[in-house]
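Next up is one chain by itself, shown in C-alpha cells, the form predicted on its own.
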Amino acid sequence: MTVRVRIAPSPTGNLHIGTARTAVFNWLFARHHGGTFILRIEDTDQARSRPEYTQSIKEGLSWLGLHWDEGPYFQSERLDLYQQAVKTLLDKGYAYRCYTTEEELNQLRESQKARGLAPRYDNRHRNLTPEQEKAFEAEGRKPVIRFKIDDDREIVWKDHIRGILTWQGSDLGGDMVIARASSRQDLGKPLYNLAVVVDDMDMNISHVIRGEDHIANTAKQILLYEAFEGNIPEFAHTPLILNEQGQKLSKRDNVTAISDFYKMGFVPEAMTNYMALLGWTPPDSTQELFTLEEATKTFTIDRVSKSAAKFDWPKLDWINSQYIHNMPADRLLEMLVPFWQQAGYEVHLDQDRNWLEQVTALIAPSLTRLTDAVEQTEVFFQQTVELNEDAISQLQQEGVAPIIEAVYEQLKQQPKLSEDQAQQLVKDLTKQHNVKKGLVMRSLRAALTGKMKGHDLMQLWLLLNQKGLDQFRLENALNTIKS
C-alpha cells in the first residue's frame, strides 16, 4: 500500500498544539513509510476562517520542520466536488432535504431532555414528497440536506491504536446534516463530515491519524464512504493531551498555539521531539532524545498510547535545554537575535558576528529556554550596569577601592587584555595589596556586572574587555564607593 495521509487544520485559530502533535504523527508515519504527507486546510467556515490563521498554520509546520510533499489544499476552492457529491447521495436516495426549523429542533431536544433522553434528531422529513417541500418553502424555510443513517446499522472498525471499535447507528444522532442549502435547487455548502470524505477519496488518503474527539466523526464517514462506494482508508486515533490538572489541554492554560512557544523561547527540535513523546514510546523506552530524522526509523503507529499525555512543562523544559546545550554557537547566535531585539539589545551580526558567538558560547550551558538569555546578557549590552546591594557591600569592603583603581589604571594604559594578561593581573594585585585571589575576583565581579553571582568571570571580564566595556564600569563602582 501506498501510504497517505494528511493533516488538516481548520483556519480559525493558530496552529495549535494538538494539531501539532497530530501533524508529527501523521508525518513521522509518512516518512517512515516513504510516503506522502499532505496540508490541506479546511477552510469551509468561511465565517470563521482568517487568512493570518493559515498564515499561523503554515509557518507552524514549517517552523517544526514539519515540510509537506502535497498543497495546501483548501476547500473553500473544491465546492463544486462537494455538490456534485451531495448530487450524488440526493440521487441515489441517500439524502435528502429536510425543513425542520431551529425553533422546532429546540423543541425537540427540550422533549427529549425532559425525558432524560439522548439529543437526536428523529428523521421526521425524511419522506417529504415534493409537495411538501415546495409547501415549506412557500413558508420560507430553507433545507438542510440529510444523510440518512439506519439505526439498526452496526459500524465496526479496526482502529491502529484502539482495536475493534464498534458504533451503533442508533448513538449518532439521528440522520446527519451534510450540506446547508437556500433552497430546493441550491446543492448547499457542505459541512465538515462531507468535506472530509470527499477530500480523502479524492485525495486517495491511505490513513487518517487523529485525534479520539474524532471517533464518533469516523463512524458516520466510514457510511458515508460507503455510499460513494470510496475506498475506506485505515483509522488510527490518538489521545487527547492534558493539563497538569488532568483536564483537556485548552487556551485556559495559557498557551496551546505553537507561536506560544516560539515566543516562551523553546527551540523546534525540542518541541518535536517533546510532541512526539506525548503518547509515542520509542523501541527504546528510555530514549527521550531524537530528532525528527532519528524517530522516523523507529516510528510505528502501534506504539501510540490510548491513554492521555498529560502535559509536562519541566520535562519540555528539560528537553529543551538539552537542544540549546548541544546547539553550535553559531545556531543559536541566531536564534537569540530576535530575543535581544524585541528586549531593545543593540546586535549588530555583520560587525560583532565574532564577539556574539562568544557571548553566546558563554551563556548557552545555563539557557533553559532562548528568552533566558534577555537577562542572562543584559550585562553585555549596557554602558553601565545598575549595582544591585550585594554589590555595593563588596564595593565597601576595606581595601576594595584601591583594587578596582588598581584595575582601572592599568586598562587606561593598556585597554586590551588577553585571557593570560588579565590573570598575571589578578595575581599582581593579589600580591601588591596583600588580599586574597577570592577578594579581587569578587570586587571585580561587583564592579563589571553589579550583582554577585554569574558566568564565568574571566570569560565575561574579556567579552567585557573586547568592547572597552570593563573601564566604564570600573569607573562607576570608584564613584560608587566615593559617594
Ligand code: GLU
Second form
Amino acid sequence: MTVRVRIAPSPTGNLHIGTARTAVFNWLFARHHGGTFILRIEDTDQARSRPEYTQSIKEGLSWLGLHWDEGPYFQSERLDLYQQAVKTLLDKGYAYRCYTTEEELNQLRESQKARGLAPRYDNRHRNLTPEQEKAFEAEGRKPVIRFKIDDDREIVWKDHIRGILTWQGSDLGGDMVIARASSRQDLGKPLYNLAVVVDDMDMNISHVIRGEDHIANTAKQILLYEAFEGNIPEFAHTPLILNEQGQKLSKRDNVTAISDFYKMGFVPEAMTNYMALLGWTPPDSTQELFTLEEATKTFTIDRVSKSAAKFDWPKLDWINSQYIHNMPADRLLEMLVPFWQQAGYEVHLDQDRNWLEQVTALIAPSLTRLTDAVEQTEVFFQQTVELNEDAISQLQQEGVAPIIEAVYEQLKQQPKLSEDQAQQLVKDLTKQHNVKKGLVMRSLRAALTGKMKGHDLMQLWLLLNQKGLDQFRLENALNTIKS
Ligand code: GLU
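Switch from the form predicted on its own to the form predicted together with glutamic acid and give that structure.
Up next: the whole complex, starting with the chain shown before.
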C-alpha cells in the first residue's frame, strides 16, 4: 500500500503544539512506510485565515525538521473542485438547497432546548419544489447547501488508535451544511467537511491521522466518501494534550504556539522528541531520547495511546538539556547567537567564532534552556560587572587587595596569558602572600565576575583574558575596595 498522509492546518493562528504533535505522528508514519507527507493549508474560512499564520505554520514545521514532500496546497485555490463536487451531490440528489433563516434556526434550537432535546436541524427543506425555492429567493433568502444524513444510518469504522467507533446518523445534527451560496445558480463557498473529503480523495490520502476533536467530523465525512463513491482512507484519532491541571492545553497556558517554545529556549530536536512521547510509546518503553530519524524505524500508530497526554514541563526541560549537552559547540553557538543579540549583547560571529565557541563549550553543561545562556554569559559580554554583596565582602577580606593588585600589575606587563602562565601566577601569589590557593581563586572570581559562584574559574579567566576584559575587572574591583 502506498502511504500518503497530510497535515492540514487552518491558518487561523500560529502553529499550535497540538497540530505540531499531529504533524510529528504523520511525518513519522509516512517515513516509516516510505510514504509521502503532504502539507495542506485549509484556508476556506476567509474571514479568519491570515497569510502570516500560513507563514508561522511553514516556519514552525521547518524549524522542527518536519519537511513536507508535497504542497503546500491551498484550499482557497481549489474552489472549482469543491463546487464541482457540490454539483455532483446536488445532481445525484444527495444534497439540496435549504433556505431556513438564522432566525428560524434559532427558534428551532430554543424549542428543542425547552423540550430537553439536543439541537439539530429538522431537515425541513429536504424536498422543496423549484417553485418553493424561487419563492424563498424572492423573499431575499440565501440558500445553504445541505447534505442528507439519514437518522437510521449507523457509521462504523476501525480507528487505528481508538478501535471500533460507531456513530448514529441521528447524532450528527441533521442534514449537514456543506456550502453557503448566494442564489440558486451559485454552487457556493464550500465548508470544512466537504473540502476535506474532496481533497483527501483528490490527493489519494491513505491515512487520516488527526486530533480526536475531529471524530464526529469523520462520521460525517465517511458519508460523503460514500456519496462520491470514493476510497475511504483509514483513520487514526490522536489523543488530546492536557495541561498540568488536567485541562485541555489552550491559549490560557500561555505557550501553545511552537514559536513560544522557540522563544523559551527549547531546541527543535528536543521538541520533536518530546512531542512524539506525547501519546506514543516506543517499543523499548524505557527509551526516552531519540531523534525523529531514529523514531521512524520503530514508529507504529498502534502504539499511540488513546488516553490524553499530560504536558510535563520538567520532562521537556530534561530532554532539552540532554540535547543541548550533547550538541557540537559550533551548532549550539549558532543557536545561542539570536538569544544573545536579543539581550543586547554584541556578538561578532566572524571575528570571534573561536572565542565564542569556547564560551559556548564552557557553559553548555549547565544549560537547560538556551535562554539560560543569557545570564550565564553576561560576564563575557559586558565591559564591567557589578559586584554583589558576597563578592564585595570577599574582596574586603584581609590580604586580598594586594593579591588583586599584583595580578593587575602582572597583566599590565603581560596582557595575554596561557593556561600554564595563569596557573603559575596563582601558584606564585600563594607563595608570595603566604595564603591558601582557595583564597586567591575566590578573590579572583569575585573581582572577575562580581559573584562567588559560576563556571570553572581558570577557563573563565582565560576567556576574559583573550578579550582583555580581566584587566578592566581587576581595576574596577580595586577601586571598589579602596572606596
Ligand atoms: N483544518 C483542520 C484543523 O485545523 C484539519 C482537520 C483535518 O486534519 O482533517 O483542525
